[in-house]
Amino acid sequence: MQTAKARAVAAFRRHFGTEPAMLFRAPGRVNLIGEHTDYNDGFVLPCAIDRDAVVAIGPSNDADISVVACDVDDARDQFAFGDTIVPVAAGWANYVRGIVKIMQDDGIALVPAQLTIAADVPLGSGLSSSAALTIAVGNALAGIAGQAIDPTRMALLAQRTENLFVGCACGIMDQLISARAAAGQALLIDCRSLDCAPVAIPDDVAIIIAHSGIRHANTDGAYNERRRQCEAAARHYGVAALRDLAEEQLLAGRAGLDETSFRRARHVVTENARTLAAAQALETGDMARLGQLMAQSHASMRDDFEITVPAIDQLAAIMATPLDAIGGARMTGGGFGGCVVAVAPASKVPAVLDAIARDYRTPAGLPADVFVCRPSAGAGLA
């Protein structure tokens, strides 16, 4: 199978009859721990993966943007600059339209361009294909216009695209790690200050990602509902965000808060503490402690935040069992499907892969898509 880069270039030649002027890439990500904490101003511990969205771009003689999506049967969209940019039925096109509008609204001068997009980040997998797409397109548009955009600023623009144009109330984690990741490292991100502390992942530690076969979408109502519930809980406790709540305060002030909102808040408060502890465990090579924290995180997502599904719970258990508590597995991403991630000694990889192949089938009866990755660099030229 051709790489995403090769497919983007071939499509550019096919549709536009010339070579692209520039090529840009942005990676997907896997979140090792820290789920639904980002929009609560909390802590997350993601790393970029070696799966990218790639954009081939060149100047256009028309006064507009023309774009081809290689992974959607070469679907096309064309639109003019200005205030008339509105969402359309084709979901993929709204990420392109949205980042163009948001960048223009932020005062960034863009130029007419033609683009092709290809990706090898699985859609609906919980590996942030949407952030990879938006960051790659944003960097390509800036690059062809001769604009230098700071990676954190680009991440914020991409987040606003999802929040304001696409309709997903996501936090900043996905965009920030795609824009700022460093090879060989996870990033401990403070989602309030946007400070990023690198956490080295030892060479003898592997990251194993298995897709449940259930596609999820953060634009579905359940994701946004969880955010509203967290905001309601923060108002109950009188704090700006659940990040500001200690576990003792959570318990002491729960009177008058409905049980569901309390459990949502308990997940966020305890997940923040687990994320900080996991970063320390990973840095010191304490794989047993990391495994405990990942198991606790999955249980909290299942029981308190209620974002796992039975197939995900089964897959997490299958992946964790061969590790013998040295390393761990948990659901990763927004929930309701997607992937499970395991962090394990490299020596355990064959046993984990064998267990998945033997014991798991997707709801369609197929083997899970599985890949082993190392933390990759953030967005840049392809």
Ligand code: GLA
The other form holds:
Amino acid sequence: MQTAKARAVAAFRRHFGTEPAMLFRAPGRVNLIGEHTDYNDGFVLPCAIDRDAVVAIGPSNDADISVVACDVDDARDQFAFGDTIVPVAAGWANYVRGIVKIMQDDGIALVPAQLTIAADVPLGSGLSSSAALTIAVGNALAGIAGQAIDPTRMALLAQRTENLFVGCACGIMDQLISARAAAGQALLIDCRSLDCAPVAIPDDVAIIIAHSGIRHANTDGAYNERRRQCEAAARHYGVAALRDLAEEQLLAGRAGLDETSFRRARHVVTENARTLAAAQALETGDMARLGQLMAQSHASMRDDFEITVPAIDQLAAIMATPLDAIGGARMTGGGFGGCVVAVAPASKVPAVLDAIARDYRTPAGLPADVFVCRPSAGAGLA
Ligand code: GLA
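Return the form predicted together with alpha-D-galactopyranose (GLA) of this protein as a structure block, the form predicted alone having already been given.
Following is the full complex, with the preceding chain placed first.
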């Protein structure tokens, strides 16, 4: 298959009969550790992957916005600027409609444009295809209007698009890493201050991502339900967010909190601590410690946060086994399907790939899709 860039350019010529004026890309991401901590004002450790959403854009003399989705059978959407921008049935179109509306509401002057979009980030895999798309479209709309938007501001606009327009109460991780990532590095993000500290990923450390074959969707109710449970637990403990809760307080103040909410809170509190420890382990090359933390993170997602599914648990175990406790594997992303990530010595890649091919089948009976990634640069020109 052609690259996303080639597909976007070819579709632009085909639909609009001219060359695009500009090309933009934004990467998907894999989260190494720190799951469901972002909307609790906590810590996450993602990196961008070498898979992008790509937008080809040019000025329009026709509708305010005309957009073609190459990966959805060249489906097309057209709409005018202003208050009348409302969600439609086609899921993909709402990321475009949403970011247009949110940018305008934020006072950014846009110009009429025609766009084509294509992505190499697999959809519904927990690798942030939606954040990549929203950031790439936002930067393209700003670019064609002659504006440069600060990456953190663009990430916040893209998050608001999901929260207010698409209906997912997601945190800031996916958008921020897509907008701000740097090649060869993960970012330790403080989701309260939005400070990003680079953590180098050495060349001899591999990031292996395997797709369970179970699609995941943050717009399903379970994600938003977890967020509500965390907010209720924070209220019980009298803290602004679970980020503010220490492990001792978690136990000391437990009385009156139901068992489920307690376990949700325990996941977040312990996951924040694991994320900080994992950044340090990666920095100091302590792959054994990193592996322990990843295993604990997976167990906590399975038992306390209850966001894994049996196929994901199985895939994580298959990927961890050949590592002999040097490096580790865990589910990554929102949960209920999607991908498992392993962080491992590069020398272990063949053994992990063999184990997946031999021991895992998707629910449809197929081998898993596997990507060995390098941490990549954040959004920019394509
Ligand atoms: C999704 C959301 C993120 C984050 C993760 C879970 O990817 O978009 O904001 O909450 O789930 O860590």
